[in-house]
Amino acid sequence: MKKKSSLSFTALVFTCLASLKALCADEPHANFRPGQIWNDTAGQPINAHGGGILFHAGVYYWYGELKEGRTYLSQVNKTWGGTRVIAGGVSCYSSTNLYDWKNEGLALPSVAEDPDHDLACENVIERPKVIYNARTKKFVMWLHQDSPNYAAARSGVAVSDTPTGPFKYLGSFRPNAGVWPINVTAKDKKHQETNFLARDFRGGQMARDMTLFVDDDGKAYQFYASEGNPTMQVSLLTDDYLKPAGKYARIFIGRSTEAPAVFKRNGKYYMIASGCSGWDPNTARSAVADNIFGPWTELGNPCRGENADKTFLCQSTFVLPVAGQTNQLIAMFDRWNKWHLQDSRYVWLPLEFDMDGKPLVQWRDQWSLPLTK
């Protein structure tokens, strides 16, 4: 009688599932596939959600939210109502060709053992950026740093020695405390009760939902949501990067603009943007401005296909100029899944421009570098 095997047909299934994945996970990417699940090169999802890239010494690194655990509904104080995960803190990866990207670990973790911390679990991390200062040889990360009600709306900062850090926690603080934006009216200082920036004149502007930019010249700027989110403003950095420089401008005032993504062509600058509407999608703004503090003129909507007035069911958050390639950008979106937000995914798609010079976006299934049309 033939011997029966010690292996069972269903361990000889797993088996072979399990060495089909790590062969998988050695295979170089030839192409983005928005909206599909984007392995890391260890076979794991790709965790970096909200984020923005870094171009440095050849090598990109992409930074963004790790959000781990159970999805869960908040209530703090029956203020807001939202779903949430423990903030885990900025995750780091690292890539040379933009598809394959292998897991640094955590550039900065939150804070599980001190509840009063800036970045503990409870609170919020969200929209981390990292630039490079070439003058102190810092890598300087900002990010949204907010209470659970999102009551806070401060700014925090952090910097490091390499891009993949460890970095150091500053602290964080709400922009521009005792400063009036350059584009103030005698109007805008006044009625403290309803009017959040004479508000907040002395305390500093709230801020939320952000984005940093570093011009031609080195000289580095915050984007950010304020006055409640209803207006953004636009704040020039010193020069160290660490803090704001005291000059400051509203923009998009009144149009309640968040999820912004700047990047310059041709010598004027250019912003994706998003309304706010907590996690669900909503058509996408774009603008110009020739001065980098406006004034900004709109121009629209720049996604084309399907559930192009939902931004494919996506929210902006970076634009990527690939390097070495004159004119090739890359919108970088991500598809919320507000019920598992861990499961969240990545919409990135090729940003062209039309006839009359406005940012297009169009969808595509699959595509590649350089851009194939």
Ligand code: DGJ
Given for the second form:
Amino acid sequence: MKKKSSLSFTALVFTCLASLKALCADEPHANFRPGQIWNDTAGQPINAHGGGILFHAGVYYWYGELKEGRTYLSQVNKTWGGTRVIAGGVSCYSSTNLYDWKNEGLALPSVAEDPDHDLACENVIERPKVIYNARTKKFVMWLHQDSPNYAAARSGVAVSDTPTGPFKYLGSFRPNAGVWPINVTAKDKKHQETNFLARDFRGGQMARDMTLFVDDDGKAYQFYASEGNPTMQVSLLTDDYLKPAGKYARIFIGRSTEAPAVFKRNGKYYMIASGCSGWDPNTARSAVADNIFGPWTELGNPCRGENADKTFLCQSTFVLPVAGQTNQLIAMFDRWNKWHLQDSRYVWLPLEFDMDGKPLVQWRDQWSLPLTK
Ligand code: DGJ
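Please supply the coordinates for the form predicted together with the named molecule, as a counterpart to the form predicted alone shown previously.
So here's everything in the complex, that chain up top.
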């Protein structure tokens, strides 16, 4: 009798261990588990922050910031300027089902040997996005390139013949030098001392948090937090997607909008975005426009559920249309861990629409595709 019970105890321990292992993130996923550690197919936590996804030839490619190593306090003008990690470059993962991601390595590495390089480890490489240009057959990456104190505020561009890279870095610039936005006013052109739009007219507009959007007609646009962050700008790209085409507009003027994620539904343009509070979460916002250059109408906080007023303790990064499923959208967020940025998590949730036609993101502990009502 005694022997039997000790055997069952051993069996119980093994069963528990097996169940625990099944729960662990290195098992293939059958669902999304927002905020949980998300391991790649090799059993390592996915490291692709502030990211975006390209769907190409039946495969999803997830590009993001590689945030590896010690988080440290950065100094700006001898005062505390927030936390940072050494820039690791742009990572790339591939998947055919959106649950299981294979690490494809660095699509664009940072540069350790040259502190003056744009992509130097000491610098900032954030919010990379990749789009495919059907005309040139090139994969084009845009990213937020910055100096350690975020004063440079530039856009970096890289190209590749393959989605996984390595991408060739072409350099960085401040967009739209020498061009006024299409909605400029006479007042906007004055007071260069205090008005960043006018101050930066010659050298180009500041560009921090950014995203790319490709419209149905193949035209591509960059959205970027500008003018020191209070105002966003949306800028048409050249047909090869490598530069600004010289047509841009100021949007969300004075609203300090960051973390833009843009998508289109039923002919209208939508944006999910955040306010501006460093790595700390704030209340998400949504907006709609008939014309990509505006006017954009704000639709309020799309989040519902616990911590909805703090974007589920996250910040938006991308909205992904699921391939082959009409109006099935995934809102992608980063849950930043500002004291250990490498351990920042991913929160992916279905993006739905409420009765009034406003974007709605409901918290779920876990969920899977297709989302049926
Ligand atoms: C908020 C931005 O959205 C992030 O991409 C990053 O730049 C942090 N600020 C840095 O504090």
